[in-house]
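First, one chain by itself: the form predicted alone, in C-alpha cells.
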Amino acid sequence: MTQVITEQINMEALKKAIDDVFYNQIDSTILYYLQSCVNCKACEAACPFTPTSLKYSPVNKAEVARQLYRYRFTVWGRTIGRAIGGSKKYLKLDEVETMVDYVWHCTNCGACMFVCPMGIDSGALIDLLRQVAFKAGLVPSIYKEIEQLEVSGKYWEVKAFRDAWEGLISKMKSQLGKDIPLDKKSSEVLFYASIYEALVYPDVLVKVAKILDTLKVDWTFMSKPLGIRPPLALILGDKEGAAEVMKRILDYFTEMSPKYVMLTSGGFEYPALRYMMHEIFEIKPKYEVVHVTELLAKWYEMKRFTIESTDELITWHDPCQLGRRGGVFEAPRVLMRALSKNFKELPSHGVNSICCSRGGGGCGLPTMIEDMAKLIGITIDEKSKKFLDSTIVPLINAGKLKVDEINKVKASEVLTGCPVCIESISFAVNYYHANTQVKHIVDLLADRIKKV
C-alpha cells in the first residue's frame, strides 16, 4: 500500500513535519498514552485490522509513534534507547513507509482503548503520525483534491454536486407535495447533511423529511450543503483544514439558532460537530446537536408517536464514531426494541462492537471515490488507483468477522446509522454472500411511525 505512496519522499519536509507535529500536540492526555503503555498486547484482539497483519495491531503502530516521542522527551530515549531501537529522532526510508501503510490501516474506531486496561487512546497516537504524513504531503492525492475542494469551499462550484444538491430538495418537495422550509431562523429541527449522504442515501434523507413532516415538526434545511462530508480534513490529519471547515458550519448553526441541529450520519461527523468544533472555538451552543436515532427515540418515549412492530428479526451495527467516540448506544435500541420483537444483539455490539474498517482506514470504498473524482472530474493518477486498490483487503477481511455475526444471529436486516457502515458491510455482506440487507434504520421507521 505504502509504495504508491512514498516513491518520492521529501525527507526534509518529514524531519519538520515530525518537530511540528511532536513539538506541538503532545498534551497531557496524549502523554499519558505515550508513557503508559505495559505491552500487554490485549488491544490485539479488538483491532479490525489484526485479521489482515499482526503488525496492524494497535500497540505495533503506535511504537512509531512512541519513538519519536522518546528520543525528544526522555533521557532514556536519547541514551540506551538510541542504541536498542527503541528511540528515532527521524525515520528512514523504509520506516516513512512503514509509518504511512499504518496510518491507512488505522479508524479510528476506538475498540483499543475499551480493552486496554491502561485505558490507552493508540487511536489517538496513529492521528499524530497522520498529521505528519500530511504535514510532509504523503496523502494520497485523490484524497488531497477532494478535501481541498471541501476546505476551500469551491465543492460549490462543482455541477455535479449542485445538481445533486438541488435534485434532493426537489424529491423532498416531490414526496412532501409542498415547499420545504429552507435556511429558516429559530427553528426545533435543523436537519443537517452532507453532499456526501445526498449522493449515497438521497432516499434516507427524503425519508427524513417526511418523517419531520408527518410529525409536524417545526423544521428546517440547508439551501446549500456545508461541505463534502466535513470535516474531510480531520481524517487525512490537516488540523488546520478542519478547523477552518467547522468554523463555516459553526458560523452557520449559529445564525440559524435552531434547538437541535439533527444528523443522519453517525461518522466522524458526529464527535467533530457535536463535541470537537465546540471545543475548538470554545463555545457552548445554545443548541444540542444530535444523531437521528436520539431525537426520535426522545420523541418516542414521549409518546408523540408510535411505531408498528413486527416479528422480523433484525440487528443493530454500532457506528464507532456515533458509540464508543458518541456515547450513543441506547437510543437506537429504544427504536430498535420498537419495530421489532426479534432484534437481537450480533455477538460484539455495544463498546465491543467490531468496526467496519473504513471511515479512517480508506476513507470509503474504493468504488465510491473513484465515481466522486468523476463526478468532480478529477483524474485518478497510477499511484492512487494502486492505493485504493490496496485497501480492499482489509475491508475484506474486517468484513468477514462481522458477516460471520450477522449470520449467527440470522438477521434478515442489519441496520445502523452511517453511510459509511452501510456501504462497507453491504460490500462485505455481497462478497461473502450473506443473506440479509444493510440499511440506514429511517429506512424502517419511515413507513412504521404513527403520528399519537
Contents of the next structure:
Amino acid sequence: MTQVITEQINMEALKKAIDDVFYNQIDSTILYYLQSCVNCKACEAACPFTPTSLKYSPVNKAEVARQLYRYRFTVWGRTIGRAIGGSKKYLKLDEVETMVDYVWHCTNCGACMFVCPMGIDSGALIDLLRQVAFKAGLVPSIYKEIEQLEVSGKYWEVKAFRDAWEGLISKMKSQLGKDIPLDKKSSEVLFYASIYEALVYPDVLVKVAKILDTLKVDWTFMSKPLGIRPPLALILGDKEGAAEVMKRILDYFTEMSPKYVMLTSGGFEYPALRYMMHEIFEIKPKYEVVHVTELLAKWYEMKRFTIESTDELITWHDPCQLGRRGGVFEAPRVLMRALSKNFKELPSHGVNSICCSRGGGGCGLPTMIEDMAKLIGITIDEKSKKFLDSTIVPLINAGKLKVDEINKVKASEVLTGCPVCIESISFAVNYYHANTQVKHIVDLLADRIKKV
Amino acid sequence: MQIPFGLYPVGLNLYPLALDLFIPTIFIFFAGASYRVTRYFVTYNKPFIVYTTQVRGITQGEKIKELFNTFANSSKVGIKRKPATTAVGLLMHIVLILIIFLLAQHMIFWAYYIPPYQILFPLAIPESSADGQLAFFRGSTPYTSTPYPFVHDIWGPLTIILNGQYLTYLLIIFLAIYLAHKFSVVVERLSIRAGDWWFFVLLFVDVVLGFLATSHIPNNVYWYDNLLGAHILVAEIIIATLPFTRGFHMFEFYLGKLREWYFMIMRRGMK
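Alongside the form predicted alone that was just displayed, please also present the structure of the form predicted in complex with its partner chain.
All chains and molecules follow, beginning with the one already shown.
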C-alpha cells in the first residue's frame, strides 16, 4: 500500500509533523491511551484488519505512536528506551513506510476500545499517525484531491456532482408529485444528505422524502449539498480542513434552525456532525442531529405510524460510527422488530459488531473511489491504481467474517444504515456468493410504513 | 552493617536488607504514582458536552447495567474469539490476586504495615494443601487457641486445592505460558516492549523464589533467609517500578473502563 508515497517523502516535513502532532495533541485521554497499554493483544479479537495480518492488530499499529510518545514524554524513553528500541525521536524511511501502511489499515471503527481490558481506543492513536502522514504530505494523491475539492468548496463547480444533486431533487419532486421544501428555516426536520449519498443510493433518499411526506412532517431539504461526504478531511487526518468544512455545516444548520437534523448515513458523518463539530466549536446546538432510524423509532413509539410486519428473516449490521462512536443501538432494533417477526441478531452485534472494514479511515471501496475520480476528472496514475487495488485484500478478509455471521443466521436481507457498509458488505456477499441482500433500512421501511 | 533508618543489621543475609528496604520501596512507589497521576491532571481538558440527547432516554438502571457490561465485555468477547489466551489471562489474574492478597504469610506481612488489613484474616489461605487435608481427612483442629481464626475456618476442605502451594504451581504454569507467548511475538516480529519482559520475568522469578523459600528448598535456615529476602527484594523492585511499567494497570484498569463507560453512556447516551 505504500509504494505511492515513499518516493515523495520529505523527511524535514515529516519531522516537523511528528513534533507538531505529538507536542500539541496530548491530553489526559490520549496520555492514558499511550501509557496504559499492557500489550495483552486482546484488541486483535476485534479488529477487522487482523485477519489480513497480525501486524495490523490495533496494538501493533498504535505502537508507532507510543514509540514517538515515549521519546518525548518519558525519562525511560529518552535514555534506556532509545538504546533498546522502545522509543524513537523520528522515523527512518522504512518506518515511515510502515506507518503509512498502518494508517490505511484502520477504519477507526472503535471495536478495539470495547474489547480492550483497559478501554484504550487504539483508533485515536492511529489517527495521530494519520495526522502526521497528512501534515507530511503522505496521503495518497487520489484521496487528497477529492478531499481538497470538499475543503475548498469547489466541489459544487463539478458538473457531475451538480447533475447528481439536481437529479435527486427532480426525482424527489416527481415521486411526491409536488415541489419539495428547500432551505426552509425553522422546520421540524432538516433532511441532510451528501453528494456521495446522492450518487450511491439516490433511491433511499427519495424514499426518505416519501416517508416524511406521508407522515406530513414539516421538513426541508438542502438546495445545495454541504460537501462530497463531509468532513472527508477528518478521515484523512486533516484537522484544520475538517474544522473548516464543519464550520460551513454548522453555519448552515444554525441558519436553518430546525428541530432535528436528520442523517441517513451512519458513517463517520454521524459522530462528526452530531458531536465533534459542536465539541470543536463549543456550541450547544438548539437542534439535535439524529440518524433516520432514531427519529423513525421515536415516531413509531409515539404511534405516529404503524409498520406492516412480515416473516422474512432479516438481520441488522451495526455501522461502527453510528453505534460505537455514536451510541445508536436500540433505535434501529425497534424498527427491525417491527419490520419482521423473524429479526435475528448477528452473532457479533452492538458494540462488538464486526466492522465492514471501510468507512472512517478506509475511504470506501476502490471501485467507488475510481468512479468518483472519473466523475471529477482526476486521472488515476498507475501507483494510485496499485494502492487502491491493494485495499481490496482487507475487504475480502474482513468480509469473510461478516459473511460467515450472515450465513449463520441465514438472513435473507441484511439491513443497515450507512452507505459504505452497504457497499462493503455487498462486495463481500458477492465475493463469497452468499445468498442475501444488503440494503438501507429505509429501503424496506418506506413501503411498510402506514400513517395512523 | 546498619543502613540509615534500618531496623536490622545488614550483611548476614538478604532478609533484613529486604525488610529495611520496604519503606523506601513504598515511598518510591507513591512518588512514582503521584507523578503519573499528576500528569493526568496537568493534561486534563474539561470536555465540552454537546447535549444530553432527547431522542434516547437512558434510565438509571440501564446506566448501571451498562457499567457492568463495560467491565465484562472484553472478557466475554475474548472467551468467544480468543479462548485460550483469554482463559489463561483471566486465571492468571485470579491466581495472582489470591496469592498476593490472601496467602496467610502475605496477609501477616500486609497487616504489619497496614493494620486494618487484619479484617481480611478470616479469608486467609494456607501455605500448602496439608492443612486442608488434615482438616478434611483427619478432622483435626488446632491444638492451641489463637487470637485469629485458622486458615481453614472459612475455606474448609477447599484448602486442599486452595492453598499457596497449588496456586503457585498454577501461577508458574500461567506465567510460563505468558513468557512463551512473548517469545512467539518476537518470532512473529510484532511489537514487544522492554516492560513486558521486565514485569513477567521479575514476576516469574519472584514466584519461584517465594516457592523455594516456603518449601525450604534447600532445607537450611541460611538459604531460607536468603531466598525469602530475595523474594521480598524482587517484590520490592516490582512495587517500586509499578508506576513506570505495565504493572500500574492494576490501578488504571478501573480508570480506563470508567472513562469508556462515561464516554459512551453519560456523554453519548448510548442506547
